[in-house]
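Below sits a lone chain in structure tokens, taken as the form predicted on its own.
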Amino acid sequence: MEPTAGDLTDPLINHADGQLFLHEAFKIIVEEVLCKGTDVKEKVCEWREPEELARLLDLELREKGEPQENLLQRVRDVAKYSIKTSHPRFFNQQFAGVDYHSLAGRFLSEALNTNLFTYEVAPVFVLMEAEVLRGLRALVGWTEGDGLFCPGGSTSNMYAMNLARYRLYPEVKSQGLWSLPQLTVFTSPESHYSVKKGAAFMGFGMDNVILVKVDDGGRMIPEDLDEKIELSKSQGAVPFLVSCTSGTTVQGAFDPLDRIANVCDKHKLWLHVDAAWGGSVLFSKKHSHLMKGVHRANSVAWNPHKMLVAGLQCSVLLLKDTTDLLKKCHCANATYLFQQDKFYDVNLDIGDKTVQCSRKVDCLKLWLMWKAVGSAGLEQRVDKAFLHARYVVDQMKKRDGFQLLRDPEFVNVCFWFIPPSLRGKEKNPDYQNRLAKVAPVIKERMMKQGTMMVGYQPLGDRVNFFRITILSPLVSHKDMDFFLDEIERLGNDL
């Protein structure tokens, strides 16, 4: 039915009632998912197989609306049924906790509803994000540079390859593929997946990514890197960029930047920091030194969101360079959006510096929780964070059943637990395939019972082993206590 002229007086959505819904929402989710969630007497999750949960949430979209009881209790389902990833137990991945600041700026940011391209539609966050940049450059050892804030540590990782690319061969943003001869990327078999989904996205292909072999503790080892530059330029092809890792997704490992930057430097190659996960430890003293050669990487990707709790997402990508290549290689200079004649300073205007048009705020999480503990603030939780991680391997070296694959050099605690059933039959034939079905059948009790959460892979010729990632500010010593008697009462009967 077309609108009549009386239907234009008022406006379609009621404020009263719609900041009334918003009030009486925020209740629930400070009480189901910041209170209960991290409360330890609460379960971590709520688990239910797809089929109920469907119908327990009642996901139909339907032609009419609901009323606002209806679509409370749909806030409180929601909660309900979701992993609380904010609770002392959720060790499952590289994200956990919760920070009030962050979330506090994470929740304004969401309320504000702004684009991240223009100084004349987000001048507070233009000038913030540039600011925190240039925080985290200086954490590299870098005075002057660029960057931006990315949505996600794969997308700064495909970032940087496209800028090493793009600087050896700017005719491609023109000519396409057809322009290139065959490139190369080096990277470790440890390293995260994102660098052949690289690859295969931008059309080097996954064969093209050359993997460099590591050494026990899963860091690259450099003379390989070398050589394997060496024989792929003898094949032909032309190597433009090595991805090493600064805590590596599973091991947690640190590949030897200094090294490898020797390499790079000798080949003439573009050093990518992948430190999605380790970029953290730049804030400590004690830990920085896992990074020591990082200065000299031409990019360097980073998570906020990880160790630091900044919250999801929080990722940048850091750049050396001070040439404006970030907005020369991706440009597309939109009239509609970049006027050269706007009444104020046109650089502020960052947008075209990405293949995105749309983009969040996430400085602003990250600003508001740095301004309010500071960078010692932040530095104690890394280092608190490996204190628990020091702990719990002491501790699981005093049990039966706890193997370690190796004493970590991160927040990483890879480990097997060993039932009574398989204690000194490590020579039996059948004990690898047995093992390997340890760590399922434990993962699949805990979340069943919603005690906790840690996950497992295997890696290699090795099999099903548990990661457990220390990284929240809300554990202690009685969680990693209680992590370690769960793990024996789920499967002591194994």
The other form holds:
Amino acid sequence: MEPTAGDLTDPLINHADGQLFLHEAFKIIVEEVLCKGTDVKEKVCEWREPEELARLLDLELREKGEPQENLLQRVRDVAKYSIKTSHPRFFNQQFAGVDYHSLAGRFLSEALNTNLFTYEVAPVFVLMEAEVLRGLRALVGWTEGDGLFCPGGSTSNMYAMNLARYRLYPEVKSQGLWSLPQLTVFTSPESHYSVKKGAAFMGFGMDNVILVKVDDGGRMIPEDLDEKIELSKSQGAVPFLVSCTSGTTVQGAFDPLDRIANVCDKHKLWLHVDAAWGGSVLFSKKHSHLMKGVHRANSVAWNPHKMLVAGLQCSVLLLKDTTDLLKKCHCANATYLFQQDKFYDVNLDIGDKTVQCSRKVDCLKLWLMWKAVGSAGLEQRVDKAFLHARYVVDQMKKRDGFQLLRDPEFVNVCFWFIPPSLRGKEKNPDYQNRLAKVAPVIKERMMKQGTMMVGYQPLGDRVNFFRITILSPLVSHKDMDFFLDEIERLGNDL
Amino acid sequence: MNLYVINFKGQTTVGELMNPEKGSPGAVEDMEAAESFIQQAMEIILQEAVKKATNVKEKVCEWRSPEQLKELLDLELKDTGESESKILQCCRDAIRYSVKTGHPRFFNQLFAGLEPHSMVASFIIEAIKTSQYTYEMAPVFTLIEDALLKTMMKLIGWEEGGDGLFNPGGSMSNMYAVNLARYRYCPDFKEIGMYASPRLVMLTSQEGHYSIAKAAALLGFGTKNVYVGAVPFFVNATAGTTVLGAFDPIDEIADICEKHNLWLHVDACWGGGALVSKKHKHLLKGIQRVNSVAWNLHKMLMATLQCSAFLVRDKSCLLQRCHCAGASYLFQQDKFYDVSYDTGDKSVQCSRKPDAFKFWLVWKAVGTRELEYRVDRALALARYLAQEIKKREGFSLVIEPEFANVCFWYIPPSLRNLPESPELWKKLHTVAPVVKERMMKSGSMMIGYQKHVDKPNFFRMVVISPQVSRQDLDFVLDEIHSLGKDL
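Form predicted on its own done, so how does the form predicted together with the partner chain look?
Complete assembly follows, chain above in first position.
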């Protein structure tokens, strides 16, 4: 096993073989994932039970390697049994569809395989990230500010919480929470669970996330926010952050930012807007009013990998701050990375703004797409999603058995499918229980047949309902008609 | 097949918006245009970012100052889109001015080289574009992650198995370890926070990675409470320190931790690769006794970024209990399959990329023996380099390398044979930055330097890639001398 002197002279990897493999594998990717994966005649998913799938994939890692034909077959298998999230009938999550420019950007990011901590190792992308952030901040209404790309919206939300804490008590960075009073965070029960996870992770405790009432549209009530803040103060705690949401996960509600900002100004609290899902409305002249007042926030989380179809991951945290708060809060000044005697302007080494060390290049996918279609193209994408949602809602109202939770303000359409056997039986004592069982069965059937994918969940005291989110530029009315027909087909006998 | 997206003229009528199929010929053209674009983009990537980028005759980097680069790249984002040829040119430019981390003479970081199987896996992940929070969304990748983690646990020596997941980076893995240790110490912290509790303290070494300090800050402990005592609850040992590549004596540290009932985490982000080598795994002797391990496969084992595993020796669902929030829109308990396959609530993230696949495919392709051979070869090359440094005048090792980090000073002729003194150190300190600047502007290679504790700037050569040969290492020494002899 000991390498000989000869071994050390010859490079080990055969580039010709490697490049051939790349070439062949790419053909498979195009055929199996991109072409078939967006073809309405193909399945959305090829369901297998976990044990069976484990056998089919032959997961075991062995002493010896495999020839290229085997590996190419593995590539085919992975493609076959994976969910086709670009399929026109994939409606399960808040991402879908495919943009080929962003895809090229993603392939390129992977091929270049670098880290975004210093200018020396990622010159192009340090500059590019700054430009993309500037463009996004401009849409928020900020001519200056700060920010960075994070590995997901949960991280963005966490950073906002960390910055708010640091701004109020800079000593917390070195001394910890021990010396501080109890800090409280305010959010709505419809907000994303990362607010709670963040609170636990950062030592505040989930109990110190105070939930503010929402109206029947799922929007935070500013008056209740004010009351809860006063209550918290009277109990000896120190409120420090309000995390409101532009586009809640399930219902797609937009908290009233201007009025919430009034409350935050009054109590001098950091206002963070989790616009991971809804932020993209800022591209649309028609719909950006949903986020009116966002420029008054301190921070905004926004995931272009959702409605803008940039591809996972593409999540930004934008800040109004111009005092280098991000860097001060997070820096550790590691001398092996952030030498101060470099031959270029070391302010370009942005790595100390983040809690990560290695950080992937996530800006190229968005930049390339934006360059290709322009802000106008992205606006069209957003507007189109709204039109589709409107269409589905209108169609549902015309059909028996489809009951909307409410008229959506965004592109989440939440509804119950009530099979014929349950219609008119709302007064029955077991109605809710029986209704709750409908969605899971329809979901199982659609997945096993692979015809489409849509999510369901309960919410508060409302039993399981479907949530269809329509955002893919690949979707047409036919797909939505199919969707409604298919729900009926799968559920009529229940 | 409907394809709205590629419209290079930048205009779409309302009619097309509502019924893409109405313009059927347009739809067909669009799909062809999309495929053609992707094919052309991939051709550029293969030629420029793969083939050329690994060619020793090409430059490692095409240095430009930030101002120049801004102009060259035309970064501005406009209202209207650009032509296809312009977009392809953007791709070419991005490649041209990016650092070629797969080049045989890129030694700047703890990752290097190009592993084609991992790159293919990355492309697949990008094309499939899913999130690994639930089995329903990522059936293949969920099973693959599990299989890979189990195999890694066998290498660590956990007979009964354990738990784990892949994170966006080793820093995150280290944070998870701190969080789990805290949760085990007092599960109530999750709900009530840390206010009313006695001050908890974390122990690590000076050479430990700075992510421990960042973890202390983010998680609410405070950086001051790293290794200065009140109630210790967590110890971080490092297997392969960032600069020197040193390995903490895990067995001895485990004795102390067991005695005091402290959580022992090993940051093996860099050094974990030694576990695949029968010859070198002794460096991590004792690792089967620890509570958690962070291991970055994107470093020595050359998976593409990121590929960071966090492993915990626990079978009580600690990871899940510590992090879960039970979101009902994702983790419904009434699903039609076994919901224990939904891994999302083990994580602090929501969307999570299927990074494990990047290494699983490599392992399938080359096998454990080849992985072992790569590691042995890299370490043999590091030893070779150290020997050459000892032979050459003007080069001086900082310490004898234990792993793949070879740290040394280059002492230009003007500073040789002078008595050691603070003035000498000061002058020596200015040598590496200039040599670095010159190597980057010529694009011949990339090596890192840093000061360390009280030592003046020294170079840190890191040998990872199987593409690197002795000639490349000889070149490094020749080139440093060539660039620095006039200083």
